[in-house]
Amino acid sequence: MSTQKLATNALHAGHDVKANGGTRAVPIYQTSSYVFNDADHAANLFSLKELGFIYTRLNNPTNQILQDRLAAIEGGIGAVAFASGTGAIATGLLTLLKAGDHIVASSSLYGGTYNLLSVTLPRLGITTTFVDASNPDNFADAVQENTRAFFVESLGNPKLDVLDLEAISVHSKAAEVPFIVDNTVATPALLNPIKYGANIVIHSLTKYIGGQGNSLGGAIIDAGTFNWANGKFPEFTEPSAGYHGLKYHEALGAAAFTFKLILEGLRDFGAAISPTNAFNIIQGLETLPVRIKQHSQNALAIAKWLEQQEEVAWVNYPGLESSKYKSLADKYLPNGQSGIVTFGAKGGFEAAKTISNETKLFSLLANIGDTKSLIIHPSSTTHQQLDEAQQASAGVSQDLIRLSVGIEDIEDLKADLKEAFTKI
């Protein structure tokens, strides 16, 4: 764990110029295999006498750099990267649980991850139970025998609700089972969940971190903060019959879920991410603490300019003073509430999807993020697969727009939106 401050950390953590020949700028090592010295070499990295690399769906030097300064920034003892976001929450999960296994999970998740928990992982025999979250109380009243993980977002998207994290810990650590925290939208530069209890955090790396809009992937940091040895999780305390006879807990200590998620989650379901995106998403990691702040100011600057605006119903911040998280932002998002805005449009479902069509630099697409602003219509879109009560406990209405608001200048961001307003 480095003691340096974030923005050192982004733009240094991982990468030792010396054993990487020297070079300055991250290397990519595009290649799906690494030569070992001899057999006996081979044999000690297979059973972890030695650390090294085997193969890239397990583990690769571009990769490395990039998981060493994500846990460096979020604060945990290791992370692992996937190919998605999608695919570390997925792999996260079906790592950590088994068949009659029960999650206990914030009702305003993304739209992807909630089909996953509500329709995808009961396949599988794995359940969740979703509740409000503004009352942390419901996390402990929803905890059944069988639960064996809290699932939240620290910022929820759409919904934008700022949950209090710290009480919500108390629940998981009385329940004893981990804490797992979604921060894709506020990011490490703005909230690291683990100084508030959580014990893993996940991020789709697609999103802020990378910036770009070019590359997929996902992560997953291990705060090392959890008893994976009190009775509930015997995968990681008897011999694995998929990794001959080890026994995690014993073998590896803390670190005992971020080699889990290596040798059975990235060896068994392979949402590796390629070495390429990893460079490319370590470019715009570098950049996050300066590119955040601007997100958040234009993203404050827009939604109270748009709580003026006689097309709009309503407005949705949480560094807006209206804004019924605004006492939570002050605690857990004081630096900047990031680049994401919800308003209402009169006029409804149909009056939305107009302003959608109609902006120029707001693009529409599905994505959240960029250092280019974003516009989309959830409630047709994003959250169509689910009816009406479950788009309502997202946060998500007929009349909602999500804007990702980039880092342009203020004043077009305004004037595109002025202008889209001008066609309803």
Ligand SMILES: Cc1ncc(COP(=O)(O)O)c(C=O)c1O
Given for the second form:
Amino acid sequence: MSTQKLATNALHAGHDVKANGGTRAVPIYQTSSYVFNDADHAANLFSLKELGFIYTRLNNPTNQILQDRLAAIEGGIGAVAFASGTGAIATGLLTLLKAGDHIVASSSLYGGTYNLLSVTLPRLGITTTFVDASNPDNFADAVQENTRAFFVESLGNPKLDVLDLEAISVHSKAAEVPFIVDNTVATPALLNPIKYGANIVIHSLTKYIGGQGNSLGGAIIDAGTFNWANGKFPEFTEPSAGYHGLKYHEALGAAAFTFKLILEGLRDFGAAISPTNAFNIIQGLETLPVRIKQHSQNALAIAKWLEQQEEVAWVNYPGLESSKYKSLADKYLPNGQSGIVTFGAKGGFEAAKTISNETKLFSLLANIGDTKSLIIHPSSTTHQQLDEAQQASAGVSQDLIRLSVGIEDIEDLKADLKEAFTKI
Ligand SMILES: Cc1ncc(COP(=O)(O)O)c(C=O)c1O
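The form predicted on its own done, now the form predicted together with the named molecule:
After this comes the whole thing, all chains and molecules, with the earlier chain placed first.
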């Protein structure tokens, strides 16, 4: 594990300059496959007697640098990159779970993840109990005999609820199940969930880590702290039919889950990231610590300004004194609370829709974490497939507007919103 600090790791971790032909920038290895030295070398790679590259669906030197860098930054022992954040979440859960298993999840999740857990996974026999995550004890109360994972977002999108990760991890430890934390909105530059008991951290790299809105990607970082031999995960201790009898826990110890993600998750589901996207995301990752400070500063300034506007009914940003998450933000996000702000338009659904339609600098689109400012009205767009009660438990009200505050000049951003308010 790296002993260097965040800003240094963001620029250097995982890139062995000498081993990569002296390249100062990370090279793009745009290849699907790798020539074996001879037939024995090929056989050894397939049987894991030797580690090396076989096929880019499983791994690639550019992707490996991204993975090692993310592991260093989050404090994990290994990481695996995927084609998108959704690819990471789906592959992670399908690698871990089987029909009959159960998840306890926060109800405040990104809409796509909520749908995966509430609609798609139940079709495969994997069910989820959603709980109000503001009370950590709710996780313990929802545990069943077949529970095999806890799943939360450290900073919920779009509810912006800061979770008490440490308190929830006490319950995941008692239930002997892995604690999975989607850390996309908080970013590893502001919060490292592994420090607070997370066993597995997930990112959509599409957001702040890539940061420029140009490439999709996802990642799973394995803390290497979960005891897969506790009797609840026979797929880790019994010979794997899917990988010629390999006993993951016995053979790979703390790295068992990382290898299972590659050897079975990527092999069978195929959501591999392209090396060019990995390169683009590495470019973003290198400046993440600097960018996220500006995102956080601008978001706090916009949130404070919005609180004073007559067209605004309420403002939600964990850094505001008025936020009910302020004390948790002080503990978990002391260096900034990232770039998402939500607020309510006084005129309700129609006024909120109008504002999202009228801004010029804030682009109307379904993404977050771009350097450029973004706006959306979730109730009529990203969350329209949920009914009103489901929208409410995900933190979406009809009047809610979500801003992803970019790093433009703050006065220009205020002027853009002010002008849009005049169109209500
Ligand atoms: C918190 C969170 N997790 C996961 C995802 C899914 O990521 P992707 O769009 O890269 O599939 C998103 C996307 O918005 C998100 O906001």
